[in-house]
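Have a look below at one chain only, the form predicted alone, in structure tokens format.
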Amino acid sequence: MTVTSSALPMLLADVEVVSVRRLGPTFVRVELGGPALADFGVDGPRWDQRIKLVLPDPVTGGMTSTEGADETWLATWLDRPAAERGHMRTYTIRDVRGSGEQTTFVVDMVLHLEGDLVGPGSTWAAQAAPGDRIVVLAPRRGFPYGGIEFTPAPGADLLLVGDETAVPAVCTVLEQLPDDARGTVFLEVPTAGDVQEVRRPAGVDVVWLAREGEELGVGLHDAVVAHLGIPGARVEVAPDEVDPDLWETPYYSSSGEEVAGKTGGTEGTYAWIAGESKVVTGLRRHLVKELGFDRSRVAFMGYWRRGVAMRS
């Protein structure tokens, strides 16, 4: 049974999952439906539209529910041990399938993270089976809901740069971009085996780089220097120098800097850049310190900290 609160101006909604497939050694893809999810909608492309998923407890099964949500369910959640409720992880809406009733989300999951204590997003996907039940969060069609970070201005020069956790995101993009964009992708993963093929257009070149039991970020990082024509050695970041939270575009800093709070004019490259916070913060201190990029024509996400435990 499908449950959902139409009071509210988001969708907060059980779902089941509906199949599941295998895309690599790392990555396997969800599509989960309901009901509910017929209200879905966004103003203008989804781009790289996130949304929220409430996953069960690994150890108990605990599991949230939506009955009778109002809008303190947040932090009556929140409120309630993980093992009752379950864990809250944010994902990419890899596609959109159906209509009406019939509408699912596909969602490309990673499996794990090397090196890295396996988390219960990652646990879950692992053993995700037609007709297991999770709750969405997602924009409700006629209401504001945030979650879309490329914004780039039309006709810029792009550059799109990720480890294994942007990938869905860039690879959504990509699928949405105009015919006539242009620009190059670097996308890490950590096999050969995790090499997808997807759509884009003509004038974006698309470069995977496979680690291979390397360090993570160590080739993205210099490819992404290589391709920029940078001088000098690496970054070195510091540990305590990292923001676990990094989350700096043109319109939100997570460091409290003045943001313009616009995309910049077409002239220029346009630059998003989302994975592992401290490869992140090496990039960012090359593009904004060394190459001059206005904040205006950036996006750096932490989607993830190496060795700190995400949050609900």
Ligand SMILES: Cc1cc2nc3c(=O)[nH]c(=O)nc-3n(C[C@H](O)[C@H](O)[C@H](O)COP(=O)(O)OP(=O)(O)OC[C@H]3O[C@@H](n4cnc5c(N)ncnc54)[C@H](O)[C@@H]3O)c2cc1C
Given for the second form:
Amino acid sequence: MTVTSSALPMLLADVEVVSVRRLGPTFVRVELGGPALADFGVDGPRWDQRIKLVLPDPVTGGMTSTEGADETWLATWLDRPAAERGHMRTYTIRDVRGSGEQTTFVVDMVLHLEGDLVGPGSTWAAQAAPGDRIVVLAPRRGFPYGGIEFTPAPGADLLLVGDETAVPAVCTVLEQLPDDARGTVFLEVPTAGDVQEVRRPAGVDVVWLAREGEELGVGLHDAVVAHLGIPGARVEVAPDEVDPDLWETPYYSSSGEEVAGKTGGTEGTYAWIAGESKVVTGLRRHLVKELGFDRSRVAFMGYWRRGVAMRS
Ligand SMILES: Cc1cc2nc3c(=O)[nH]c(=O)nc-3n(C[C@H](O)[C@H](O)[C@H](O)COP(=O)(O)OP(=O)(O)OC[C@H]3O[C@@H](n4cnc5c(N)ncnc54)[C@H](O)[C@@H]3O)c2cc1C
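Mind giving me the form predicted together with the named molecule, seeing as the form predicted alone was just shown?
Whole complex next, starting from this chain.
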């Protein structure tokens, strides 16, 4: 049974896994479908549109229901123990296929193969099979939802940087860029087997960096700093200086800094950087402190924090 609530300004839907495909050692591509997705819609390009998945608790299998959901659903859900209600995590819509009640979402989910700690998201992705059920929270056509942070001025020179968790967002952005877009993309993935073929405009260079067991983010940091021509040593970021919820965009600042509230113009570079929070913090210091990047031209986003489970 697919249950959704048309009373809500977003899509809250119980959907089914339609297909699962392993893209490489690290990525699992999951396609989700259900009649409720007929109401999905975003005004304009989806860019890096994020959604929420509600995943079962890995130990108890506890899962949520959307039955009878109204505007109190989230508060009621959060009040319940995680073992009963499952966990909410953030993902990117990698693709939307079909139309009407045949609409499906594609989500590329990272398996945490490098550390000892796995979470409900990667646990679920590793076992996902057609017929499994999951709850999604996503934009409903005709209602504001937010969740898009890629906001360059048209024609701006682009710098897109991410680790494996941002690969789905960056690849989706690349596929939607106009043919005359220009810029450079750096993507760090665990192994060379994770490199993906992706459509890109001729003026956008895409550089894939495979970690192959090296320290997370070091190759990415060095490549970006070299690209920007910043001399000198790597910036050290102490663990207690890292905000796991780092989110600095022209429209929001997790550190409470004054925000521009608008996107900068076409002159100069627009930087969109997402990944592990400590790595993103290090890059942010270079761009903001040494290069004086304008707040209206940057989006620095901690997509995950090593050793810290994301909050539901
Ligand atoms: C806007 C946005 C979009 C995102 N899009 C995607 C996406 O499309 N695909 C995707 O896979 N992720 C995406 N993420 C990242 C994802 O939400 C996090 O990686 C999340 O922590 C995964 O939840 P989990 O339950 O697997 O792990 P959690 O329960 O949050 O964490 C458990 C443990 O796993 C570790 N961990 C978390 N993520 C990773 C990782 N990638 N590699 C190694 N260890 C990890 C944590 O440090 C912690 O120790 C996105 C995040 C944001 C904010």
